[in-house]
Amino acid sequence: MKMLIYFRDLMSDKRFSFGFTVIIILTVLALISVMSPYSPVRWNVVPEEKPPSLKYLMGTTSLGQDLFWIVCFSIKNSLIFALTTAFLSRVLAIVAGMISGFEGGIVDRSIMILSDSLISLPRVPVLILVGAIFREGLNLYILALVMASLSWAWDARVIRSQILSLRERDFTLTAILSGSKSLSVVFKEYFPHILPIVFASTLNNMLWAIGIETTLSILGLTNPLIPTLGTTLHWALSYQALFLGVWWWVFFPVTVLILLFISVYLLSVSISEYLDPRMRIQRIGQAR
């Protein structure tokens, strides 16, 4: 029920209803792709350079593909690859942070060190690297190990501040004095005070893996064969598209990605603010 009034909520924002709309759509369009009468690794299975009709709703390409299924195909794996990444990396840096920040001492300097380590590693540097290295054999999932071990840091040293604050509060000693274990106290005590940071963070980290994906598939750094929208791209400029006339092959991935970035980062502002408590007194005060 609670869950309800918040989603209500949300909706007001018209960020949010935006952010979240077109999400919903790009979803169903990930999901249809199962209903695709083609393999997204099939070439030639139709004609080729066709433009956007009835037939073909966002034309086909110079590869023999109907750009439309193979869309759905890219959404689909874009949005795995984003939400694999930001899970991922959100485990570790709750893990990290809240221990670091709840048992201090050797442990806390310990994760600090690897965590400024880890800040002051130049990232897209180190992935063109690794992808130069791996090139083909880099599928979406080590893509995102690797990414995922590399964004949590940031965020692990946020989390880490406000277990820190958290720590001096009466409920902490209370709950040590009534025997509860320390990691008890971290996850059940502190968790639902760092909800928001997570929340927050997830979606930026999502914003960032659809990013740096597409940079290193259009540069060729990721197995081509795997349809996202970045390797979309890759293909497009690869066969010159525009220089050919064939727009939509550009057109529709890139009008995508503007429609995911901009949905997903309004998602974010939205919640973020809507989860601020200072926001929350103010919109009380507005009520009233």
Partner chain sequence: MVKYFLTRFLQFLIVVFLSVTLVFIIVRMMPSDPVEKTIAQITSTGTFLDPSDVEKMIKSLREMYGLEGSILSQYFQTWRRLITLNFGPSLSFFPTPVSSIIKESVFWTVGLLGVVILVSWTIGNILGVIAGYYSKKLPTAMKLLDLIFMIIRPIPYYILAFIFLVLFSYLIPAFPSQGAYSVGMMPGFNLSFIIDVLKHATLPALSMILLQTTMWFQSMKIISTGVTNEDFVIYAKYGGISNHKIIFRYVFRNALLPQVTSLSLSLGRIFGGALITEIVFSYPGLGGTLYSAIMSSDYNLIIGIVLFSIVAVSLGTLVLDFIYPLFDPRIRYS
The other form holds:
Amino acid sequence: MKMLIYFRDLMSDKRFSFGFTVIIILTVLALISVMSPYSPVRWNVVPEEKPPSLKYLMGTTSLGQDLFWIVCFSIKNSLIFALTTAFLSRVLAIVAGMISGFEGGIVDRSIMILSDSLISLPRVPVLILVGAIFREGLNLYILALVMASLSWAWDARVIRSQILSLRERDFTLTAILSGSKSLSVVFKEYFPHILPIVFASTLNNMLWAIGIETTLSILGLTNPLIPTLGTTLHWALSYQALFLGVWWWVFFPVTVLILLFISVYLLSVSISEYLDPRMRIQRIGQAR
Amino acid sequence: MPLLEVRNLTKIFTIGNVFSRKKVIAVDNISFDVEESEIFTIAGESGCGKTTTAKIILGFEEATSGEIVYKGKRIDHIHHRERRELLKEMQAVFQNPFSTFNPLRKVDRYFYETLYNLGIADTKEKADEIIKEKLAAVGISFEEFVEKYPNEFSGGQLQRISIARALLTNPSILIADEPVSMVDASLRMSIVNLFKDLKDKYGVSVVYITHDLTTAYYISDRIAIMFRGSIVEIGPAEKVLMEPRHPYTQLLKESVPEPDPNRKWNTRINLSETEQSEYLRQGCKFSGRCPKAMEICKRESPPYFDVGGVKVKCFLYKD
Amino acid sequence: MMSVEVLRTENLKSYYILDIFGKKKVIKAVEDVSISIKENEIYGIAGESGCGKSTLLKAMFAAVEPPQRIIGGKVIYRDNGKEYDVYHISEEERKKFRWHFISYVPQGSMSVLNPVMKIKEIFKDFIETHTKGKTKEEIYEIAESHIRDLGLPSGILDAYPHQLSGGMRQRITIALATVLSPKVVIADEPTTALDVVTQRGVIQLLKDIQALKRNTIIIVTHDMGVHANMADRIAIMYAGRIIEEASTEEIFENPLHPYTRYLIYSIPKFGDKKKRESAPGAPPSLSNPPSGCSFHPRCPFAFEKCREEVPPLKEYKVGHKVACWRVEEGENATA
Amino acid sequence: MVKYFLTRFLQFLIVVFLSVTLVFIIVRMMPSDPVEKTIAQITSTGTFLDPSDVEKMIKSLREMYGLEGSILSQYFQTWRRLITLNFGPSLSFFPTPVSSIIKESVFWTVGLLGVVILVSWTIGNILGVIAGYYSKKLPTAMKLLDLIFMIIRPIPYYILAFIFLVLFSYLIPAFPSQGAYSVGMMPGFNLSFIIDVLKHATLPALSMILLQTTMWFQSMKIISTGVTNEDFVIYAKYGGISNHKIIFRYVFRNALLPQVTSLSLSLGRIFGGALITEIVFSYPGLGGTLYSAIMSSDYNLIIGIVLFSIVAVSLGTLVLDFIYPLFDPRIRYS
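How about the form predicted in complex with the partner chain, since we already have the form predicted on its own?
Time for the whole complex; same chain goes first.
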């Protein structure tokens, strides 16, 4: 019931409704990939280099694959990859940020030194190094783990500073006076305040993950047999698709990527604005 | 035996990082007792150490040195479990009722948590019964209280609710840190009176921490005046506030604007511009501004002198 | 009385109109306020938080920004014998009154001075805006002599705000507001959040300025002690309306409105421990004020008429106005 | 002040220490032996090698990779190479030392990145402060700009660079598609060469400037919306101070502080973006060089560029942190 009200409020934001609609469409495409008549790793299952038509919605590739189904698989893999990365790095960020903020002292300082280093570390060369070292051995889950361990630092910092300021608020003391234990203070008192940051940063982390995965894949630094939007473009570019006039092989993945980026970004912007505690407090007062 | 004893309490905060550390003495060797069924006031300006003292008593801050004794037993450095047990005896009310409760949580949650966590009630019925009773004591009805977020109440209502929460455990002592300074003028006295009732009807002791000397005069039995971490004067409120001995207490009392147009100020004052240097000052911390400062005040920190039942930390009363 | 009017409001109404996710909310912060403020007086406005007193000040200062709006009424400035209806002149003309004719001292807050500018640069920006053709040196000279006149250390002009104590910042803000000797100074809770000793210093400064420049100060605070010490006349505000107005002595000696009586009699005094009572209940919400007299739900004397009709602010005694049906009835009974 | 500098410098040392260690660990995790891989690569090209020569080559390669000796001595070896800037010879451009290849390419990257950061940071912040100050009633042109920026903002560097390449180099052949200057052109300080260089730099620079401008614009807009609601800005408005003075002396100067911090924190990301963009346009900076090193499995060069990048970016961050007190009197006078 409450969720419905939130959703209705959010849908009145044009940015949200656009982003949400696009994401739903992309999710549907990802889901129907299970109905694909072809395996994504098999080549020469359809005639080569056919332009988009009713039969082949997005045309076919020089490898003899139906681009529509490849794109569906790619969306699925890219989304799963992004979610995995975002989830792992969020877990790291929340745990690190909360421990750091709540424990203080030497634990806090060590975590902060580590996260400060990670923040100023140029991640792209490091990831390219990882890609160059592992090459085809780099499956999406390992990449997700590596990327997650490189991308938790900023949000851990934000969460930590939130916790530090929440700790100074009197309601922390009230909770302790009410006999609550530390863990329950963190979850009941602080979590609602931290949630919006976590939410928005999850979406931003997904964006970053897809962006990096695409880049590494295009450069041929991941396993090219796993269909993602990046590897699809990798194949297209290595087959000189644009020179040979097979423009659709490039056009559709790029369009889907851009739609994905814009919609996720719009969702993150509108949701973080909506979940901002000050706005939430205003709405609570207004409910009566 | 006093209910609560604070003995030689000192708190030094270290600020800064590895490269430069600064020490600020927030509380400087203070001692006082709170008797059973007594309202004891700690009064002073911001930065005098009164809130730090309260936090140390409640166990939210650790003292640098000194002891806190409750009912003859030391309560600084006690285990978590004992600290939780102690919550049944000692509770607190804070300055800003809107920050006392999490704005994103319903207020009644704190009430049930207090009762369940501390093992005072085990069923919803029992809990509701206790909550109703305590709310009635502060003049709030159960119906207008349940299932509401903090900002659905007015400040005055919420401060009453905060007091009701503190009363759930039937505490013997209540630490109230500036409980009325954020409450509207037209409602302030109703809350002050509430503390008086708690003492008179239920025998609860209150440590009333305030910057407002008139309400302190109105409700307290005894009072300690703090300045830059030290208690400069301590004794029965009637004596301390009607005939202040310490020059700082005199300045403080004189500076209270009285609601009487026939008693406007006719003397002028000088303000200190350098709070930092007052903290670090040798000897009496007030000597830089004191109109009666003597040579000795700048060198030595004065001890307490007994002047007719009032202890004054000032060399003027040496003989 | 020989005193000349310098500013008045006529049936001023100012609301906040909020729009939160498509839901409209109207806060009636100032309702039908008509006050007349004289030259060379300190006029106090008393009331608790949320009674609309700050909104009234902003409307008088003609600094209304959305969501605040002027719904009706007038604000008249009287400068050099001419009257100006400030909401019927252009924004540019309105701005010309600032600092020359009317200026503003905000709440005793820490943050009205730009943290990255030196105090003298801040003074320069404000002075430069309202004077023409002055060199930098001349402007600094104006600032410095003003600071000296007020008995503040002139070295302070070279400091950054973060280097000053809270009390000093508040006094610098007052100096900044009065640097061009405005005829009217509006001070919104200038001593709230300051310690009592500092508060006394700030009040001392405001009184010094008034004595020096012989201008008008309109001071808003909830602290009746501050009013007793400063104001010549006091208006009591409740739920967006002025409910009583009289000279300070009269208000304290002979308060007529039940709310004013609570306000004054509930303040404890040294040497007097008799029981003090607050008004029952809580202040009303301005988005949904009660019918009739807005104090009636809390008033022990309320009767039928109080619930139905808004009492007018009427002068029952020379210089003493009250908006209360009980006073009206009493007046009728004795007449 | 001194305290501030010391803290930052310590931070710099820690970052370099941790990241060099990280790189060392990653390289150690290489699934296949890089020496065998290299040998295999050389033999696969059809070159005939005498078995005894292969033996010699393996030994020298192992030394070069620092694979001789214990893990600890290998680790110290990595540090020695970094401090002496001697990363050994490049394999694909044998026997040119890696350090001289880096020296050549770093010029292009620094030039490109410098211009991009300066232009985008300035434009983004100025537009952002105006949008933030007037956020309550944004002019239509600003609203449109805001919308366009919001759409461009999330696009990754590679994709935007690629779109620019396709649009302005293939479909509309207005700009060259690769390199820093035309093949056959003699580098020198003359007009035609400079024009040629500028032409080649236009697309990479533009695509980066566009992305980064949106980034600075958006964060500046949010920060200055906040600053606009601060008491000192409201008070300046009350004082009748003109809008442009308020925008630049009050809002901008305060909102700039977090943006300077943000620049120093984003340097790593921006640098990464530059690498990627250079790869797309085969620009001979560090990115382009890194790409060809990847393509030819020139591990020495890859490791050299990565280590160098980390130190260079940390150094850049350090310099920015050292400049920061110029903007903030609260640090200058503490």
